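The chain below stands alone and is given in structure tokens; this is the form predicted on its own.
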Amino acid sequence: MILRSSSNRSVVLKMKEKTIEKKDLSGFIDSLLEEYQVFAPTIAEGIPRFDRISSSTQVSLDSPKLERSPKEVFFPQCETLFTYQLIDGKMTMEEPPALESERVLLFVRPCDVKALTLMDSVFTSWEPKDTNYLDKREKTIIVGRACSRPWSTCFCTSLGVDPFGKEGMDLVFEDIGDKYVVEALTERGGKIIDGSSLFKDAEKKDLENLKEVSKKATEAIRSELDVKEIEKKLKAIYDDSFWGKVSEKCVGCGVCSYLCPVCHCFDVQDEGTELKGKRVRIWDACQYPIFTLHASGHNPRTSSRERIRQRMMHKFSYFIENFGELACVGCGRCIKGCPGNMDIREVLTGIMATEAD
């Protein structure tokens, strides 16, 4: 095993692949629960999502990709930033305590792990860093699961994401039928399988099957988009009539932002009285009419035309300017969830084909 340091993780450069029989997976998960808080794919109230589990029986592996992304494990929909209380004329404030133990996030798809690395740029690049988010990220081991059954709405490969990619993972499980090929990618990932009798050295035929499954998964993604020059194109058509046509389908519900594994807009509100209360952070969306409403009453984005444009500019222009990458991983959730049948692939194709008015 050869190790090198990368950020806060030790990256394993060379480690022999292992396998685990699917029938032994529950035993592996239950062993994790003895030492870690574990978050995994579940079905809660009929909705596939990542949630904390207490037993391997709660884990659902049937869905090729969950309707809801794992971003809320690190960036909850509603989160208390601090509480405050006035006692004897003195104001006291208390922040939530740091996590006491490490956590494991199980079976995350490559597109969602890539999305987490993009979220890292947002919450840790500025000063002061977001300690709530950073604490959760640093204390969570990411166990990925290669995407062998992409959705019909997936277009990750057009954005440089591989359905069998390993970026940002500590450990990855790759489905080859009756077993998984397991690769430890960091020291922390190796730690949770090291010494377990459930994992065996992978055989040559296992690795050959893995190559075939990976090839089929990539070929199953039919959508091919050319977005190489999209940043320049967006700037050229900023005032184009194109945005009015595109926005006709948008009902302003914000589901695209809430389902997106990269979207990170939020609002901050105080709840309580001048004597006692808390400050909370809640998800917000640029598709909402009051998202940019000023205290003066002025709103620079009064129609869905401006709001749709902002969403696309943020993802495919502003984010590149700030962090050098696209703020989209091609997961297709926004396509599946949109009640107006808006397809971001069609929007991107339209942008690239539009000549400025």
Partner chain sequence: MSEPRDQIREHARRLLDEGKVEVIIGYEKGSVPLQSTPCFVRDADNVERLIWDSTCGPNLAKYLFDREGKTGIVAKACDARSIVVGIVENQIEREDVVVIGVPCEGVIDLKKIDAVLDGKEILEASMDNDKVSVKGDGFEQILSKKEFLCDSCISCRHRNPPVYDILAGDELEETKESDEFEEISKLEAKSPEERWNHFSKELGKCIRCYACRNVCPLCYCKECFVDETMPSWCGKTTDLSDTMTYHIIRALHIAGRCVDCGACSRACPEDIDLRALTKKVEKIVRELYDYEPGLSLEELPVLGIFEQDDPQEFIK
Second form
Amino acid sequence: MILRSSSNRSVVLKMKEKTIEKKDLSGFIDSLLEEYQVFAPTIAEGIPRFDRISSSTQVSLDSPKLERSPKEVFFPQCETLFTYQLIDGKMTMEEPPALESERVLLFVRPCDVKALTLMDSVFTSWEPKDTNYLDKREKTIIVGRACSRPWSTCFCTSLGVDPFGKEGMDLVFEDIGDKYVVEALTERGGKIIDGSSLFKDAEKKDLENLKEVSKKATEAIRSELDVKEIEKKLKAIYDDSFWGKVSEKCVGCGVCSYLCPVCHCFDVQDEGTELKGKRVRIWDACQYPIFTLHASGHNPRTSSRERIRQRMMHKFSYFIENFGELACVGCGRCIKGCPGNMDIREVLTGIMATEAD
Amino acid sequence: MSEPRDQIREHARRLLDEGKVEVIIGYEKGSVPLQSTPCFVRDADNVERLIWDSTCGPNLAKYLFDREGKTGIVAKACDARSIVVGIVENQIEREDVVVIGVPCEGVIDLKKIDAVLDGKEILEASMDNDKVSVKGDGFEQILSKKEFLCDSCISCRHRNPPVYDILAGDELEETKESDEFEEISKLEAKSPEERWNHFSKELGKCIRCYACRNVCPLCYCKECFVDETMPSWCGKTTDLSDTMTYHIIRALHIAGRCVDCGACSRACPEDIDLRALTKKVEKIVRELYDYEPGLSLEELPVLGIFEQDDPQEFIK
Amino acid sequence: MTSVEIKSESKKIEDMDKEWEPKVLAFLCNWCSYAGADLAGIGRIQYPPNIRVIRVPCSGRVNPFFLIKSLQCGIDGILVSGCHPGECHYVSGNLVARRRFAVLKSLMEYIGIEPGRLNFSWVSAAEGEKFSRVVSEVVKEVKALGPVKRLVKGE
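The form predicted in complex with its partner chain is what I need now, so please give it after the form predicted on its own.
Full complex below, order starting with the chain above.
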């Protein structure tokens, strides 16, 4: 992938594991704040989400709900692409400035980091690259955290995501009780812990603990699905009556797409007058009927049958064709968020069990 | 008398067997504890999937709009009232629908239960008349169902469906224990500035996913005003002015129609207190025109009609 | 009227005077209040020049969108004026509108929009005097409230 080969993200290091006491964590975060813009899981108005913090006290690692995905740190729900203004008969256009300094994104789960690498494929692996996304992505150091507490709706392991996986991270924190095992995976990751006296070399005992914790977490994931060769299956059942049945209860809102860490579709809107205004991009969702409404009035996806099929085809077939990977990481956010309790695990099971007509 | 659930199954089986309906829309057990999911039964052999309990929150009337063919539907009182509004507004054909009405003691609000469990996740749950027992990793708790009902159920004045073809279960006594507009009165007592700040904060959370609109049976417009582009009345960004406009106009559009089923509040992923708006328009319409929607098939939409002596003190 | 037009109208008013003057948009029914405004003009009856008139076929044509969009665009006050009950050119347009306006006004005030921002009146074609009085009242009230802030869309 271009992003990774062009940045030092690709340099995989084998550094010695370190540890940090949990009580020292806030000291570490505060020291990061002196140098970087820091984004971390916080609780805003009762909703856990990744947000820019100004103090370590804002960080919430044991939120009562699964936090929102960190995609908005790179791909905000609403983002200005350029502004324009007519001054003395001349139109001037301005793009928002690039980020001035490096940012650190703290404590992202492996599934969400995986999701970011999938978004990289979409936004940066073909021309033209999405400069808005790329700028934020390249200037952000990703600090992951091993997921030692899966939720009942998690099914990452069925899709090849490891709750203790480290793909895409620069640095990883792994919870082993009263301390974290910390491992730098890239130079950039190593840079932010270098020279800090809070990190000690890991002892053998710590690493043994880690093995145990990781085994336990992986076992705690209850949902097991078989999605082997699902892309072939999907092609075979494209016109099956299955889609009519499975989509019947979908009401066509955008919750699943907006909560999904991988969904990346957007709409472009112009706002303003002939004198002054801006072009913005906002999240869009494939379950909205107007998502595919043509200017002519024709809509190729007229009912939830076509729309749900599209959602599944995109994630489990087209994405594989384009990038060789599934566009779902099994985080389960859509399952809990759906007002009609449409469960993607059941849809997947249904797909695998359907025999082509 | 058997349980409402068994009666629902029995009626569903009969209606399907006799060919009175093509499909029964009801609830089945969801994939997450304490959640039900809409269920479409076309085969009498599958009626065992149908359930009835305090998890049956979604307003199924949603699925009657734009549907062709004879349909049986399990309807608690607020769903039945939504159906009545749909019929009154000529969106649903009365003779195409067989309403299996169910008297309802209220549905539980999962968000309220999650709030007291403080991050512990429910893995198993069971219910009886007034208790919910929840189990998870290393905990087991028995909760009083009454304390975890949806706000709209707590203030509910119509527990029995006003219109139905078949009633499953016994009629319940209506309650008037609390003041249904208590929360609204509290807000009304505040200064305009405090109210503005309250709504700015609440509606500022909106992520424009339109779950509130899409679960609402009465939001059936072919093209919603937020989706209109020529002209574009409401910006689609998350700018506060735009999100407020969206919610204000949605509240206006359901004024005199909203039956306070609470589906929008339950669906909101950001936990926005949408009832602060919908209940207010209900109150306005009640005070001005002494009208409650969805109670009678004879009534006309309250904002589509008028009286010569309607209140007009606000007009100069 | 599009937002572009509303904005350019409001800019014209802005340029009139250096001292802050409110911008008030008046939606006037073609059959009564619009003629009432004409009558005020013919009769040389003075009223503040802060209003910009949008002629509508009936007060029933006034969609709440118009009013909310106006506030979003930075209009400080709004007047909607139609025919007295019983005098609607289309029999009952104003009566149906009356219900809609009652709900709209209550809801907007509840959200926190100052009561003086949204104004409604019945002014017949014969009431030039009343038209002038209503406009004076509205402008005075909006002036006292100061520039609109709530619901205005940021640049």
